[in-house]
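Coming up is one lone chain in structure tokens, specifically the form predicted on its own.
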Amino acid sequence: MSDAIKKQIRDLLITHNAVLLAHNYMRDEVQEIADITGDSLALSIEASKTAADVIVFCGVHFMAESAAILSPDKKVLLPRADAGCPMADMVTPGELEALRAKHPGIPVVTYVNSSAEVKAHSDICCTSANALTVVRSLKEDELIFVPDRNLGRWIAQFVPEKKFVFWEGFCPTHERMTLAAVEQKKLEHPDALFICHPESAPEVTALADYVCSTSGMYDYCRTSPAKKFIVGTEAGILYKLRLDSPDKEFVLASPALFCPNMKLTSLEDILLSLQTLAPVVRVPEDIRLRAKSSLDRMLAIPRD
């Protein structure tokens, strides 16, 4: 069955001229019928870049809007409207304004997982591979970091010189890779190299043999000569790390490391949404722009 519903999937994007788009976190078997794979702003990226005129995003709500935010002369197709994000969720613009009255004239960094209202009352955004170069790149000394605390830590210490009032906002999936579970983990495979996302506790950063984003342990793991590694994020990321290094072992860090919205969209719900062409992402034009320009700073900024 799903081998005939994978050809109905492909058969509509060619009907509708679509791309589609899973996020390193989604289920195997969308991973695997997906045109481009990745992080969710890099997702946007190249979805931006190509001839498609529907753009279908397999991944959470705040994605979806990075996309439209990107490609306003694009349908963007979320196939499961309730895929939501916790921590996207803990931040609104009014609570975001309320804290810039109390700091005055100190720049926000907002990480993408949050909303384009959020973002649209930010000054940069940021991803978790490049957030530690964006906050070098402000003049300030002093900033506000939104919404992931943990992010925001992890970042602080490479930047001693800045002060940081951080959102106390946070994954909830990496919250609960506890500092027990990990060392538990290594202790079964001392042999086994630990890698985790920057989302995770400070505690837990602080065992890790290498932490980056999601991309960052494809590359990591693909090159080094490393066996085996303990994975310290969410356990949709295995899929591709076994496809790119069939040679090498991945142990998942902990069983809690599964996230719920990122695991809603299923084969079925892509079928009926490119055969409905709903549900569609709309970002007012406002805040498509304002957005837009926290993000266009971002990418203006150098790369390392």
Given for the second form:
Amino acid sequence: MSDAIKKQIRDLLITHNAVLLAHNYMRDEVQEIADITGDSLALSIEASKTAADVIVFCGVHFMAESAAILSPDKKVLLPRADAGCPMADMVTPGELEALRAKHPGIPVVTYVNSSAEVKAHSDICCTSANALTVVRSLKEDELIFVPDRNLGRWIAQFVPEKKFVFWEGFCPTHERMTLAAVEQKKLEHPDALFICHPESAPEVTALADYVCSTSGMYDYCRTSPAKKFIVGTEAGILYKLRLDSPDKEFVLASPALFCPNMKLTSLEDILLSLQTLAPVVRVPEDIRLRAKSSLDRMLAIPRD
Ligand code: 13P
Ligand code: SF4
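Alongside the form predicted on its own that was just displayed, please also present the structure of the form predicted in complex with ligand 13P.
Next comes the full complex, and the chain you just saw is listed first.
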């Protein structure tokens, strides 16, 4: 049954000259049929340069919005319109403007896990893969960082010369990974390295051997001589980690590392989306242009 659906999806992708992008947290079967999987940065770059007419974005709403911002002449489909990101909803344009008013003249660095409108009220975007490079690229020695307090505080320690104003947003999935759960896993697997995402709480990142974006984890585990890893990010990452390094062992740091939004999209949803060419994600042109300038400024910075 699932093989038949996969074939129908692949056929419709050809019919519509469509490309299927999937975030590293998607269900295994969705990652398996995707043309491209990646972290937020890789998928933004792909969305900005693809020659396809249609982008089927298997991820959450802000990611599809970024694709629509970067590729206005393409149809961007988000198979599950209800796949959102609670962190992205934690700051509104009004709240950001109120914060700006309190700190006039200070640039706003906005994590891509944010709405198009918030990006439109920002100076530059960043992802977890390039946040430090983005912050270092700014000439100002003060900045506002929204919405992720954990990513902000993680990178702030590497640029002590800069003063940060943090927004207290967070990823509920990563914050459910408690210090006690990680300590327990480290006791059970003393021979394993612990890697985690910078959206994790500071007491958890403090225990990590390596902190990086989801794609950074693939590179690290593939090239590391270590054979066992405790993985501190959303469970979907395990699919490709195990595929890339079948001789290595990967243990999820906490059973709470499931993002309900990232798990919504099924093969049936993708098929229906390609059959109906809906739901389409659109961004009003005035917001799109301003959000694009924040994303373009980020994309102009060379990758680390
Ligand atoms: P990255 O894949 O960019 O590390 O993003 C993590 C995330 O939480 C996306 O929602
Ligand atoms: Fe948002 Fe966290 Fe889910 Fe990513 S994992 S979509 S940041 S809630």
